[in-house]
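A lone chain, given as structure tokens: the form predicted alone.
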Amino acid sequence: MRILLVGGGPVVYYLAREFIARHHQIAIIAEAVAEAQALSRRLRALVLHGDGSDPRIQEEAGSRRTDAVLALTAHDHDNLAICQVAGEIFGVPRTVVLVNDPENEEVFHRLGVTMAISATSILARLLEERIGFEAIDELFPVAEGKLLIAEVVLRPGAPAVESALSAITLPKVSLIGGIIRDGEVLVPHGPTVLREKDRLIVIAEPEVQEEALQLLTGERP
């Protein structure tokens, strides 16, 4: 896959290393002369000075036969402004920001930006999460965010203990899909009893996932 970065900092250069290691081809467009210095002796890549919103550097960085954008800058109207250039002019399938400021996220949704990333609205949640529920080990979105997956552990005392899975109702579009116990995955069925300490991979839509984690482990944000 192609991929075109935009930016600079450690971000860029350790995500153009990983890409790198994946066998991707990577170029980077960096607005600082000693950034792009900087990246084009520790990367093997093409590697560009200039403004990652102007046509002619995407041109020459290759924009018109890349496969996704990246735009990583620190201020949000000149990533818009990149992808805009790239999907707009140069029709790039997929485009990328990291989003600096929260509230932007939505927004460039609706300007047609194909994802849109926000750090902080991330790292929140995360955080959110972590503290109501203490028995989630894990917990991170798929499909776009449309479904959340998190791996939960049976702590003693939980609603879900002793229970057969055909005896709790979970909510619509919610499911346990996995069940680890004593090094083992099991794969639930009806009749299966759950145990303390069993660690159990619950998929479910974001709207829903809350109650289907408290009806398991009893704890509440």
Contents of the next structure:
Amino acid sequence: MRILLVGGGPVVYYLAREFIARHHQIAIIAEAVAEAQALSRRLRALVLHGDGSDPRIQEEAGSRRTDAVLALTAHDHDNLAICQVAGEIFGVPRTVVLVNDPENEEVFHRLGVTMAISATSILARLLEERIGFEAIDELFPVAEGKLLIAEVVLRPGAPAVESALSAITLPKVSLIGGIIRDGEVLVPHGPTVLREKDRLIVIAEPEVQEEALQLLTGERP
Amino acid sequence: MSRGAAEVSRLIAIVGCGRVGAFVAGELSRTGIGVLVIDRRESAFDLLPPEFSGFKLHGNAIEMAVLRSARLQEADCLLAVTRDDNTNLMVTQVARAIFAVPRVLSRVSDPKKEPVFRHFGIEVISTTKVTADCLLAALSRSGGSRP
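For comparison with the form predicted alone, please write out the form predicted in complex with its partner chain.
Every component of the complex follows; first up is the chain already shown.
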């Protein structure tokens, strides 16, 4: 894949390094000359410096033949312009922004950006959810946060231990998507009886997640 | 009030209270049009003429929260006249797509950015081009060579 990264700082460097290791072709537009020079010394990538939202610079960076553009500057208005120039003028199929203001996630979707990710809201969500339940090991939002996937462990004495799945009534729009027992993945069926130390993959809407997890683990947030 | 009620009821939002924004805001306000000026630097409002009777809103116009508190959906027109082209590009698009402002106009400083605005159907005033054209026209009128 041909990927164009626009921005600066460690994020751009580490992302580029990661992509190069996965055999993608990388081009970078950095704002400052010194940073561009440093990046080109450290990476096997085409590195330019200048205004990444300037169509001429994007043309030079090969936007016309690029599969994805990532806008990673510190300014949302610059990120939007970068993506719009790439998507609308050069026909780049995928444009991705790391937005600073979480509210811009939705705004950018409406203005044609393929994917707008807010580190702020991901962190806020992770923290809130994790502080709530000690038993949660992994948690990530999907479908823009409309669904949450959590991995929870059943501790001794948890209400769901020794219960068959068919005997557990979970709230609507929540389900157990998988069970990990002794390192093996079990597909959940009605007769499956849960045991201590089982790890459950629970998929739920945010509104009912707390209730579902409490029902299974007995823990309160 | 000689300009009529239709004019009085209009509301024009101006983003950016630099020399251009403050001047335009002053002129519009003088003719009785409702004006709302937004700038992220509070000191920018010092540039407004003392008789300015419109609203001032201190905040960054690329934040939805700021535009909501500006009640942008009630504006008839938005002028984006900050010095930053990308800010103007974002604000005009958000005003049009999300707040349904009927008319948006943007100042553009970098002529290279003009095609981008045009691509999105945003009316632009290229300050660099306008100034350059005026200078060139003045030069051609006076000849520009020694007698």
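Residue numbers count along the first chain shown, from 1. Throughout, rigid core stands for the largest set of C-alpha atoms superposing within 1.5 Å between the two forms. Remember, it's a predicted structure, so these values are computed and weren't measured experimentally.
Once both forms are fitted on their core, a CA shift of 2 Å or more is seen for Ile201 between the two forms. In a rigid-core overlay of the protein, Val187 has its C-alpha displaced by at least 2 Å between the two forms. Relative to the superposed core, Ala38 undergoes a C-alpha shift smaller than 2 Å between the two forms.
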